[in-house]
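Coming up is one lone chain in C-alpha cells, specifically the form predicted on its own.
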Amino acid sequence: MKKRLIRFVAAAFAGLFLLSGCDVLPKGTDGPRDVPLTIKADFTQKEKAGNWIKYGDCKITTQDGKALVTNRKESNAGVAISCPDYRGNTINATASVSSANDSVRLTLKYDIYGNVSYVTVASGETTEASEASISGNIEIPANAENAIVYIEGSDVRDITVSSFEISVVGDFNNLTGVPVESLADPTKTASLSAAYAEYFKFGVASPASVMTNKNDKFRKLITSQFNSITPENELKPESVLDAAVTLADPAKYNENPAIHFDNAKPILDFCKKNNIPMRGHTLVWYSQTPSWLFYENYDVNGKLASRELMLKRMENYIDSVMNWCEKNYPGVIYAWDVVNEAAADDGGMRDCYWKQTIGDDYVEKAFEFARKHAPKGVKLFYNDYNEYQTSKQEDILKMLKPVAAAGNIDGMGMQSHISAGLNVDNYVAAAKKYADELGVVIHITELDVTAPKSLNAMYDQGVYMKKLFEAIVAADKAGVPIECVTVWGLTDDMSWKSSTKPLLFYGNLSPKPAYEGVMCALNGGEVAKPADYQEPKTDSTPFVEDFEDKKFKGGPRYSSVQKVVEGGYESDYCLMNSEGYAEYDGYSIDVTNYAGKTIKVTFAIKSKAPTCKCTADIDGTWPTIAEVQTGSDEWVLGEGQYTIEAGTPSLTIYFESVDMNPFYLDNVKIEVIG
C-alpha cells in the first residue's frame, strides 16, 4: 500500500444546499433535473448559503473571502462541499490552503447502502507561510449517496482555506432520481472461509456501520463468507482516545489518557454474538493518533512530552485498551497489531511523534508493554505495507529482530495492498523470510488487488487472484505458517481504493471474477471469460506526445496532478507533474498494447530534483527504464529500452522525481524496436 489515511467520523452529513454562481447542466439533458457541473465554495457567504459546510468538531470563521478552521479537536475536522448529485461520475476537487500541519488532504466520504466509506482524493505538503494548491480526481460509485468532499489535516492545527471547488470531469452521468442498484443475496454464494478452513482463517475488514445498518445483507455477507473480522477504524487510537474528557482535565489524565469504546462496541458486540474472532487493529501508529497525546499537558502549542512521560502514556494506553476489550469481550480478540507502519518508505524508521518523543526503541518498548499486559493466548503482530519489497523487508527485519529475541512478537502482518503486476513467487518468498528469520506466524492483513487497466479488467483480475492464492496455498502446504488472510473491505464500493475495484465482491454484493479466481485456486478450473471478452491486441504505432494541443494522453499515478504549462523543450508547451504523497506519484502512460515487444522511450525532462526516472510499474520491483541527472532549470534528454513480457494484461510506465519536487516533461516518444 502506498501511503494512505482513512478516517472514522461520527457525524454524517447529508442533503443538498443552494448552489449559486455555478456552471449548470443545460435543460433538456437526460435526467430528472438540472445539476451544477461545478460547485465553488463562497467564503463571503455563511455556511450552506456559500456552498460549504463545517465538517467535524471545529470552528470556522470567514474573513477576506477565506475560511479559517480553528479549534480542531480531530485531524479530520474541516470544511466540506456536498455533492450528492455527482454519484456515478469522476470529479476533480481542488483547494488552496495554508496550514502549520505537515500536510492537508482532500477526502471523499459517501454512504453506500447505509454504510460509510472514505477515500483520499489528494494530499499536499503545507506551511503556514504560503499557500499550497491541492488537487485530484476521484470516481464516486454510482450507488453512493450523500457524497461530500472535505478538507482535513495531518494534525489538529489550524487550516486556512482560500479556495475550494468540485467539478465534474468529462461527460456528466446524470443519476439524480435514479434508484441505487438492488442487492444480491449473499447467502447463495459459496463460503470462502469454509473452502479455506483446512489452510487458514479467511477474514474481512469492516466498518462498524455495517453492524448498525438497517440492511442486514452486509452482515449476512460477513457471516456466510468470513471467520475473522478486523475493524477498519474503530480500534485505532483516534477512535479510542477520549479527547473531550482528557483535554478537559489534563492534570488528572497526564500519564493515562481517558479512553472510550463507543465507536467499537457495535462491531465487538457483533463478533461476540456471532462467535467470530477479531484482529485488534491497531495500538501504536504514527497516523490516526491525535497529536495532543505527545505534548506536555496535552497542549499542541507547548512542548513535546519527555521520553519518561510518553513511555508511561504508551504503557497505560496499551494496558487499558487490551484489558478493557478482554474484560468486556473475553476471548473475542485473538490477535493485536501492536505497531503499525513504523518503517519508512525511503529506508530506516519512519519519523513520527513516537520516535521523536521516545526514540528509536519505541517499537521495542511497545511490544514489551504489549507482552506484559496481553491476555493469555493473544498473539502480537507487527503490521506494514510494501512489506514484500526487498529493501523495506530488510529494514523491517532489522527493526524487529530485537523484539523477536526478547520473545515479544508472535506474527508479521503483511498488509498486501498490491496490484496484478506483483510477482507471486517473490511475494510468498517474502512471507517465508519473515517466518524463518523472526520465528513468527504470518497474517495477510489488508489484502486488496488493484484491477489492471486492461480490456478485460475484472477477468484479468480474477486470473491473477487464482495465481496469487495458488501460490499462498502452496506456501502454506510447504510449511510457511500462514494463519489468516484478510481482505481489506467487503465490496469494491466500500473500499478505500474504490476507483481501482480491488476486492472480491461488487457493490451489490454479487461475487466478482476475483472471487471466482480465489475459489478456482482450491477447486481447479479456470475463471470464466465474460460474454463481452475482448482479445488483447498489440500495436506497434509509436506513442508521441508534445503537449502542443494543450492535452495529455496519460494520467496521474496515485494522487499526482498534471497540467499543461508554457515553456516547452523545443516548443510552447510541456507537462508539469506536481503534488501527490511521494516521489513515485508521477505521470503514467499505458503501454499494454506493446505486450511482447521491446520498446524505446525517449523524452525531455527538467526538475530541481537531482534525479528523474522513467519506471515500469511492476509491483515489487519497479524496474528503471531510464534515469537522468536533473537539478537545474535546464532540460535534459533521456532514453531507455524495456521488453514487455508477452501476455501481460496491463502495464504502465511512469515518470517520477527522486523527491517531491515538480518535474516538467516534453517530447515523449515510445516506439517498438524489437
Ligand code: XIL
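We call the rigid core whatever largest set of C-alpha positions still superposes within 1.5 Å between the two forms. Numbering follows the first chain given and starts at 1. In this text, all values refer to a predicted model and were calculated from it rather than measured experimentally. First, how it differs from the form predicted in complex with the named molecule.
- The Cα shift for D539 between the two forms, taken after rigid core superposition, is 2 angstroms or larger.
- In a rigid-core overlay of the protein, E566 has its C-alpha displaced by at least 2 Å between the two forms.
- Superimposing on the larger rigid part's C-alpha atoms between the two forms leaves the smaller part rotated by 9 degrees.
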Contents of the next structure:
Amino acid sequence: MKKRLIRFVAAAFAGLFLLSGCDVLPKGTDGPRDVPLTIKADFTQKEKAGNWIKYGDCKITTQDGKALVTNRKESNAGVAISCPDYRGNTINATASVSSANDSVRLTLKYDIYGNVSYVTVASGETTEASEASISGNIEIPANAENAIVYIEGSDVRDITVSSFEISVVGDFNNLTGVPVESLADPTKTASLSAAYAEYFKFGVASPASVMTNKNDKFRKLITSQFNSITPENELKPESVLDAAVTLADPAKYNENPAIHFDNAKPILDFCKKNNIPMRGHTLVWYSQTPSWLFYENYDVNGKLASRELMLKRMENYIDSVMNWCEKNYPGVIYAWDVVNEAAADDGGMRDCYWKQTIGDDYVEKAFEFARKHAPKGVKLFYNDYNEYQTSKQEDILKMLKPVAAAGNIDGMGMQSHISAGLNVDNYVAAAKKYADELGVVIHITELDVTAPKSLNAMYDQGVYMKKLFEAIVAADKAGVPIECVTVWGLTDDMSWKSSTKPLLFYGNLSPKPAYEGVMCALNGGEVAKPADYQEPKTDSTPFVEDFEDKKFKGGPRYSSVQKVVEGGYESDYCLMNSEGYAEYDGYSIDVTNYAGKTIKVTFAIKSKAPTCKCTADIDGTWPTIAEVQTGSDEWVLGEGQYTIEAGTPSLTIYFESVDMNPFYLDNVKIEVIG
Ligand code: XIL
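Please give the other form, namely the form predicted in complex with the named molecule, since only the form predicted on its own has been shown so far.
Let us now look at the entire complex, which starts with that chain.
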C-alpha cells in the first residue's frame, strides 16, 4: 500500500513538471532507468569496478576475493556500497566479516535536502579468528540522495570483509529520474516552544549540517519551533578529541588529550546568534569515544592506562571541554550530560573502558570533576535510555544516589526512545521517582516514538502523542520538575531511526499527526483523521501461516531479520528469525483486528535457545501468551490464549527466543475463541 502511494506521489511529481511546461526539466526527470536489484561487492576487482568504494580514512587491499581494511584512522572507515537508486525502498544489507574490533556495524548514510543522516542497519559481535554474518533490513526514504551502506567497527582495528551485498526487499519502487519532493514553508506551522512556554522548554537535536546547509528552511524550522538545541553528535568525545594532534605527540598530551571544536562551532555559533540555549551532550560515554583514549601512550596495541592516569585524562577533558565552551560561547550551554548510558541493559553497570580502567566509581568521579569545574549555573545531568523500565530505573537510582548525596548532580536525562504504546502513566511515574529520590530536575532529552505497525500508523502515533503529552503536562502541573522536552531530530527522514518514523515532522518539513497530537494535548482538540483513514478491521478470520508459498505476513520486531528457509515442521519450509540486537527482536504479527476477543495461538518452534515464547506487545507490558522448552533444536509445539482489550488501536504479538540464538517457526495459527 505504502509503496503504491509513494509511486503515485512520484508519478504526480514527474507529471507536474511536464504539465507546467518547464523548458528545462530538472536534472533526472527523464524517466526511470533499469536498475539491478542486487549489488554485490566483488573483491577480486578494484574499487568502483567491483561495486565497492572506500569510505573514510583507511587503506583497503584486496586479496583472495576478500577486502582487508587496515590503517583505519576512524571507527567508521571501511568498505562501502553506494546504492542511490534504491531510495524509497526497503533494502537488505548482508556482510561477512572478521575483525579484532568487539563489534562491527552496517550503517546507512544518505543526504536529505543537504543534511546528512546515519542509520544503523545491523550490528554483530566479531572476532579476528572467525567470520560473522551481519545482516539487516532498512528503509531508505524516498527523498534521500547519495545513499551508501558502509561497514564500520566499534574501534579502529582492522576489518576483513569476505562478502558484502545489498538487495531490494519486496517489489522494487523505481524512483530513478524522479526529483525529490519540494520543502514545505516551516514558518506556517504554530510554534511548539511558544505553546509550551509556561511548562517547559521544547528542544530539538540537530546535526551541524543544518547550520551550514544552503537551504535555510531547516534553520527556520528550528528558530520558529524550538527553544533548546542539542548537537546530535558534535560534542561527543569522538567529535571533540583531536586524534591527529594527540596521537602525533602522545607524551605531550599524556594526561590531557588535545581537543578541537571544528564540528561543534557552526551549531554553537547558531545558538549564540539566535539566543537559543544548548544542552551539551555528552562528556563521559562508552560509545562514540575512541578506544585509544584508554591506553597507555594512546596506543591500542599496548596496555590499558592505569586508574590514576585515566582519572587525570577524565578530569582534564571535562574541565577543558566545559570551559572552552563557556569562554568562547559564554552562557550558551545551560546543561551538560556528564555521564551517558552507564547502566547495563541486563542489570548493574555497563562493562566499558571507563569502568575497566577507573573502576565502578567512575560515574561518581565524573560528576565530582564536573561539579568542580562547571561554569556557574550550568546544570549537570545523568542521561540514559530504557530509563522508565522498573529494573533499569532501580540500577540507575542505586548508581546515582552517592552522586546526589555528594551534591554533584542536578538533573536526570530521560532519553525516552520509546514506542507508541508505552504506558504513559508508568512513564511519568518514573519521572516523578527520579525527581523525588535524587532531588533533581528532569529533562526528557531524546524523545522519539516508534510509530505503531497499524493500518493508520501516522494517525495512531498522533493519538498516542496526545496521550503522552497530556500525561507529561499533568505531571508537570502536579509538581514533577520537568524543565525541558527535547525531540531527537527534526524530521523522520533525518532521524537515526528513520525507518520507525519517530518524530514530529515529515521529511519535507510539514507537520505530522504526531505534531498535531502534541498540540492537542494542550488545546484539548482531537488529531484529525486523515482523508485515507481506514476503519480498523474487526473480522474474526483466523490467521494461518505455513510458509509453504515462501512468503510471510508478519514482520521484524526492531532489528531482527526473517527469511523463509527449508526444513519446516513436517513440511518443506519454515521461517527463520535471526540477527536481532536483543533476544526480544523477534517475529511480529499484527492482531489489532481481534480487539475485544480472546485469541488462541498455536505454533511449531525450534531453537538452540533453552526457551522460546509467544508474547503480546501491549502498552509497555509484555504478557506471555505461550512458553515452550526448546534447546534440543527439535520442533516443539506451543499453544496459548490471550484476551485483547476492546478498542486497542494497535496490538502485535511476537515470537522470541530467550537468548540470541535464531529460532525457526512454522504452522502459526491465530483463531478467535471467545
Ligand atoms: C545517535 C545519533 O542520533 C546518531 O546520529 C549517531 O550515529 C549515533 O548516536 N543515545 C544517545 C545519543 O545518547 O547520543 C544517540 O545519538 C542515540 C542514543
